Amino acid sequence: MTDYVKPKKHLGQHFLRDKSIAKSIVDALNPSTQNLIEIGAGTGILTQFIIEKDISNFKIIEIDTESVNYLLKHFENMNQHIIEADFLRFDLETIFPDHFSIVGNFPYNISNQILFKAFDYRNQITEIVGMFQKEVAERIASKPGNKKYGILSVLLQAFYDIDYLFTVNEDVFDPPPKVKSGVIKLVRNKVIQLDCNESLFKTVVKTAFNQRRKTVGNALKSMGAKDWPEEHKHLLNKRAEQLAVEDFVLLTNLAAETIQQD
């Protein structure tokens, strides 16, 4: 077993080295945390610190095992807390089929894939708290009429609150990054389920932001925008990224009105 962990490029790996930085966001987490999942180990540099907080049911996910073997050395017990797969083709309902919250140093290469992953489990995933890119956490926080404003911010915007917590200098982590990193809190909201097809409204919202640079009405032409009442054409005349969620609720409505009259 090492005492030494290479990052792993392929893996995008960026182990962080402060540990003040690594204890304010496991502190980032709701006290009450009880079922909690860390993506992404590494070297266990936040898995200290949620150990000191005694949460009951805690896994870590860690697909590299030469991670996995150094955290078996350096911690005691576990053994009982590491699952060594990829945290995306993984069915989190094995490990926890009720609440959850999940927290990491996310790897930049599958941050966005994390977060879908996330929404597609948003009514187990009470919590996260996580660091990403400075741009996707950005973006993930941003709100309507602000360019980073995007696919992620709205999906994720309809089930939780968002607040973007700090910034991260590139110089903390082995090796550094690039560009800085961003730590975000994630909290669900109260919202059991859209009032709309929740489906359609993913499909709704990818197309609006995947031709951002048309108005929502040439983007969605193909979901019979056109003929969509002269009351919402204010909508339509609209960007993508100056809609709200409410907004893309309604338009995905219109669209399955439309699908159904078809």
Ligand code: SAH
Second form
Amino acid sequence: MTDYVKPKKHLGQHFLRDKSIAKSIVDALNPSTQNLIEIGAGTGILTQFIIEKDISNFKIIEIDTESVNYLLKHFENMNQHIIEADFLRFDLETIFPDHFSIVGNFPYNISNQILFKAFDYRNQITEIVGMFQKEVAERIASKPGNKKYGILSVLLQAFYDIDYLFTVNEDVFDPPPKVKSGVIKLVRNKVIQLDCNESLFKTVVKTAFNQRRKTVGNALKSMGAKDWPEEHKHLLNKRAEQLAVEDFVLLTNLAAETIQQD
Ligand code: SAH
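Let's compare: the form predicted alone is above, so bring in the form predicted together with the named molecule.
Below is the whole assembly, all chains and molecules, this chain first.
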């Protein structure tokens, strides 16, 4: 049975049926893309447009054996592109030791894990174009002061310029998801290294948002940060969702100093 893939809920399978939307997603990639990973190709609606682009190094990471068999049957020379694996567990450097881009109509049940992994690979991933559930896509693209602004917004916006491209309705999928979808594009910015300790930055952002009703000053006390310099007190009275990337960089440096004083 390789003519039909039965959609599996636990793999977040909602197959896109609208070719013009699929084409718009692939067309949003930088035209000079040479190294590309598609996450979760399913029955290949995006794949057919990627192949037309003649990208020199194109890999698919797909976890579902039934989808893999479908792709092998319906596309020529697929065996040189396909890797049957779990994207979250796969060591991406084994395929692309240098830079690469990512595209996909992603499995929504693991959206956040995909994005955290992308953050970890920020120095190799030059671009991400793809579809998430609308709420996640909006959150990633939202700015400080917006209720949706969260951990992944700050972490990703520190290293990527992010654009919300368009919304996609439920009825173009089989089966239709319960929510609308959003297509976003993330392009690596010029920041090579933040002006602070990057692993502490991640901890500070997470700590501040995990106690989002407290002021950041109170939230960060749990990390051992105490005697904040007077001139930065205004920052400490704010909540995480009000702070821009630069504010978190400053907070990280303050936290690094005050933690060391202990
Ligand atoms: N791109 C296709 C399929 C989208 S559904 C389309 O637009 O129609 C999401 C796809 O991701 C499915 O094919 C599913 O099998 C795959 N998938 C789910 N979890 C995955 C994982 N951890 N690693 C790789 N692929 C995964």
